[in-house]
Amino acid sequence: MDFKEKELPTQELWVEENFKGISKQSYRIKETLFSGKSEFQTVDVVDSIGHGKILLNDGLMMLSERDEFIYHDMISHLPLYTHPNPKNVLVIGGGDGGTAREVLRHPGVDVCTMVEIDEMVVEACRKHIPQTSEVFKHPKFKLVIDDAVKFVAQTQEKFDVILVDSTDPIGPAQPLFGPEFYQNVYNCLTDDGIVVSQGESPFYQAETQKSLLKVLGQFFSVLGLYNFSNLTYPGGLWSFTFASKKYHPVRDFQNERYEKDSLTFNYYNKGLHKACFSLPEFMNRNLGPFFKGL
């Protein structure tokens, strides 16, 4: 008697987000391509279905492919088309490297320093990501491995534009979200300088962004936030906060320079620019208080 072997479904894969325990989304993936535990948290990277590559920290989304170009263009142009004279550009985090490839797309940048705390998060996006990594290569970028909180406390360099492009508040980017921290940010900014820092959702973490915002506000005179949407974080709608010694995000726009430079974008542009600050009435009475200068 022949016997025929039965066809199996292919398995899905999927890998799953559980956000605070209240949220979960998932993305159905091909392979996995790298995973790790440093000393400070587990990293993964995934190959998924309909979003590309996929990097995770302890379990958490930080970007796909598919959309990181949202997150990277409006935690840069923005304060680079604010201030008037961007050289010095330092990246706290952002070990994708997506940050400062957005950043060195500047011709007046004059070099981009990125200080990223966990080394394999680094080699990881270098070997499986070059979307983001590539900038790893660029003349003008400075990668160092360390510790931002200590590096902002003892580096004598001075820089234009800080970006603070953090995890959550845990693990080992819970000091970043601190009075001590911001205050050292403060002083080796110039003058002029402008620190632009991920500023979590104000749907799931409204506190946060209260407490972030209350922080800023006892160093620097301009201050406040702005949003983007993205396909990958929970609830969509995320928020960066915009603190500056000087300059206003909206009246200093920078638009001859934003002519001049001719650079093509994926999602930032100079109405959304002005428009981002425009915020949903629920979050102008919740962290309107907060704001300053604007």
Second form
There are 2 protein chains.
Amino acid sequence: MDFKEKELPTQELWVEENFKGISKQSYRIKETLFSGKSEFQTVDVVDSIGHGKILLNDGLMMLSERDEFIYHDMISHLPLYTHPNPKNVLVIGGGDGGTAREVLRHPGVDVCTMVEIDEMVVEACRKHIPQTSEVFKHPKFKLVIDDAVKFVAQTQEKFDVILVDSTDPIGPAQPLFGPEFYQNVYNCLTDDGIVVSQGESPFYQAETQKSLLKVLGQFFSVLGLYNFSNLTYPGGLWSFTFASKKYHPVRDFQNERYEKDSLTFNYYNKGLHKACFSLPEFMNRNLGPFFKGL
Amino acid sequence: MDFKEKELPTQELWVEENFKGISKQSYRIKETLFSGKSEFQTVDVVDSIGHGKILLNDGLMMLSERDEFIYHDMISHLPLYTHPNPKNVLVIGGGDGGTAREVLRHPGVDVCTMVEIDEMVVEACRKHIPQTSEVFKHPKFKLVIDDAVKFVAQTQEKFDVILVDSTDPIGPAQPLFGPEFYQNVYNCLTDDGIVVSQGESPFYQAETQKSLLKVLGQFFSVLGLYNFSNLTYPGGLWSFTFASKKYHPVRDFQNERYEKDSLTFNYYNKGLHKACFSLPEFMNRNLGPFFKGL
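Target state, the form predicted in complex with another copy of the chain; input state, the form predicted alone:
Below is the entire complex, every chain and molecule, led by the chain shown above.
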């Protein structure tokens, strides 16, 4: 996490995210490294001053090199240290590679398949953000460029853990918040499978959170939501949903494997594995009624 | 995707906080309600679209009506439900009144004294932000307009809990981060007293956090730091230090009184009282060596 400031350009350049017309976050940048428009969205990679390289889809911050470890730690290690023996892992979206990178740090995982709809994201990251895309060369990594909605409807594979690393429910990611998709996710999970999904902002998107929990509640017997603190998402606080056919995220924590692996983390750890399920009271009131088996 | 050079809003009005020249947060506003320059700092109150009224000192966000409950819950209820019988509470800074408001929801507290250096903050909030300043009328509330550094050096009173609700260590708040001030804070605490202090951003101000912990460690036998997620501070994640002569913040949680009081909170609760001490791994590595008795 060493971001040394080089000589600044004389003209100040900023990349700006306008959030619902009521707030904006801006990051000072040195230059634009990539700017394209795919079939699905605009894709930009910029080099910032103070936050490393930044990926934006449709003008929304997807990741910065400075804080991507937080999101990627929390989407992956929590379910992988809940499931007792995750071998076959599916990442949906996550075209930058950061989620797959963390999945493949677990020595017991045999294959991590990433299904990304937008090849432009993959290629832009491959070229400009090796910090996350280095995983594309990993021998256990399998890339599928496809619509994940179609993929989960058609695959004959069974996965132990599925990670839905999606953007907001607008544009290409919209179906990833609906019941048809999650019926198929349920079907291609093993009998003790777990799915963790990007769960939006507790401050600004409580309605989307409720709606996603309602959908998941139609299929899964264990259902909850956990928080993490991102640096570059609007409002900082962000969440993942946790839905499982069998395992409880806290009671089934795999302490022995966690200690044996002894991985080095920057955000996730044993304490946070449990603590992240302690939610602020406004969230308990709003979302608590949708939780199951926690 | 907009890559804007520095430009001023034309029709829309925004208030903007520039953070160290590398990031900015902006909030859309309807109008400026108050704008003044005191002996110590500039003081502005604006009415926003989406975040209620906002107080800024020297252009830095102090609070928004939308999220002030988070900071004020977490600075006050955590120490007040750790100390078994807090009667006399001192708030240093906190001129908006929000911290004192939460302190005085505890039925056992006899007096809450607030020592604020800048009368302009108090008067601006009294007039424009009743949501926090309503407490100024409370019969157990005592206002002292004075330099807290002088106050803690001179007072003969003893306090059970002291809450240092300060701005960043620049301008008037700078001495509130030093050893002379904390020697006096220690002296005017009872033998089982607790002090909680605004602990800055884990992402951006780790050095200030270390330096504050080092200072506190000279005096207190129990020392730690806990996190909360603010909406309107840069990076979201923020912290308080916890320093105590006797009580452990988790082991001495006052469950019985907590249940009996049955206060309604929007952020704080029993689960978070403990969970907020579970820190991300990068913080454990940086700050863990400074903790005591946790």
